[in-house]
Amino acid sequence: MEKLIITCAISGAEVTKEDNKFVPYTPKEMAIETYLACQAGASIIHLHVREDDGTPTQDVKRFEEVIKQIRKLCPNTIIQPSTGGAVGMSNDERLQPIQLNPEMCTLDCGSVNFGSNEVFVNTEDDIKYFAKKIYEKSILPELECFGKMHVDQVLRLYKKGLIKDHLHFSFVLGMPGGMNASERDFVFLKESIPKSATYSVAGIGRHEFPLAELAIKDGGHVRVGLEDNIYLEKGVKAEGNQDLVKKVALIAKKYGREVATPDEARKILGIKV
């Protein structure tokens, strides 16, 4: 079984310090959280950025500043900026971080209700536009799917040549308005993608570690982090992203899976070293 890629989503756009005091806002905080997560075993950092007061932003200058600070501490880590941004942002606003030519970035593959009156909109034309801009810069997209219909959308666009190899899916499960985080639904999704594709699973909240274990046993990969879950276990808040990464690394050890380094992750994903 190939080595396990651990992605760490260190901050997201929604969770705040009021939820967990270790959620990073400033470039320095993000660099420290990245360093600690990487020391624990993360090889990819899924990156949203914030203003110093916690306000989410897609400003390219803020991404550049944060990445510069991260690179001082973690020169070889794969940095995966989010092009999801936050609900209500325009496409070009969301796409700003690809100007920095990262190795990877996210590509959201369909719309989803986020609860209440929030709808995260990604039309088919939006997805085509994002894909075109991403591939023009030879960036590997992580294909974020909140349900089976998003996987089907990817496969339709793949047949048309608009989404290209290598296909690396991220199943984000347990989100309000998205697909359930049950084992049944996990199996349904991972059996719906081509055998040549790779996948990572991100369980929201209490679903994080049960889904991580399923993916580890299956040979898939895992995303954890304070963006998705602020608890180490019921009633016990994580004291930083590294706690969540360490727990996944321990699960991997239980099943005899080694954790991939950044360069090993690049090889698995077909990113040129």
Ligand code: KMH
Contents of the next structure:
Amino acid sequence: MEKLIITCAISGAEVTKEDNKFVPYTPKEMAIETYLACQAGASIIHLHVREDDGTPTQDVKRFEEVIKQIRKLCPNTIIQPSTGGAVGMSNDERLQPIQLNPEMCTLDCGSVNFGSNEVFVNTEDDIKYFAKKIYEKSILPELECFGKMHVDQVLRLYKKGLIKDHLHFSFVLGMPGGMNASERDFVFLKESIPKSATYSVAGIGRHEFPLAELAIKDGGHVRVGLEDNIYLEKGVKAEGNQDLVKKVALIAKKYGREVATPDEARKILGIKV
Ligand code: KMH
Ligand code: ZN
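Structure of the form predicted together with this ligand, given the form predicted on its own:
Entire complex below, previous chain first.
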């Protein structure tokens, strides 16, 4: 089986230090969390940035500073800035980090209920706009799908040539308001994408590790991190992102999946080294 790409979503935009004190806010904290996660086996860092007080921001200058600090410790890690940002941000605000020409970034492929009274809005026109800007810079988008209709949305735009090869999906499952993370749901999604595509899973909360195990067995890839889940196991908080990455690496070992280095991940995803 192909080597396993582990992505670590170190911070997100919503989770706070009150939820888990290891959630990084400052550039230095982000660099240290990245370093430890990469030492544990992560080859991609899914990156949101924050102000020092934890407020989410898509400010390009803040991304630049965080990436500069990360690069000092992890020169070869794949950095995947979020273009999702936080609910309520404008499209151009969200797109700011692509100005830094990262190798990858996220592309959110549909709207979804978020929390109890918010909607994370990604209309078809928004997706087309993001895709155009991302492909203009030859960045590989990770296609964030919170449900089957988002996969269908990708395939419609792919047929029109607006979303292009290589297709790398991220199935973000188990979020209230999104699609469940059951085995049946997972199978439905992964059987819906073209054979030439790759996928990663991101299980939210208690779904993180069961979903990771399904993907590992199937030859898919995995995202973990404090953005998605703050617990190592029921009632035990992770003491940093590296705890979550280590746990996935152990599951991979159980199934004989080797963990990919950043350059191996680039090869699997068709990113030029
Ligand atoms: N924070 C969410 C509203 C992404 O990074 O592309 C959006 C998100 C998805 O986390
Ligand atoms: Zn994110």
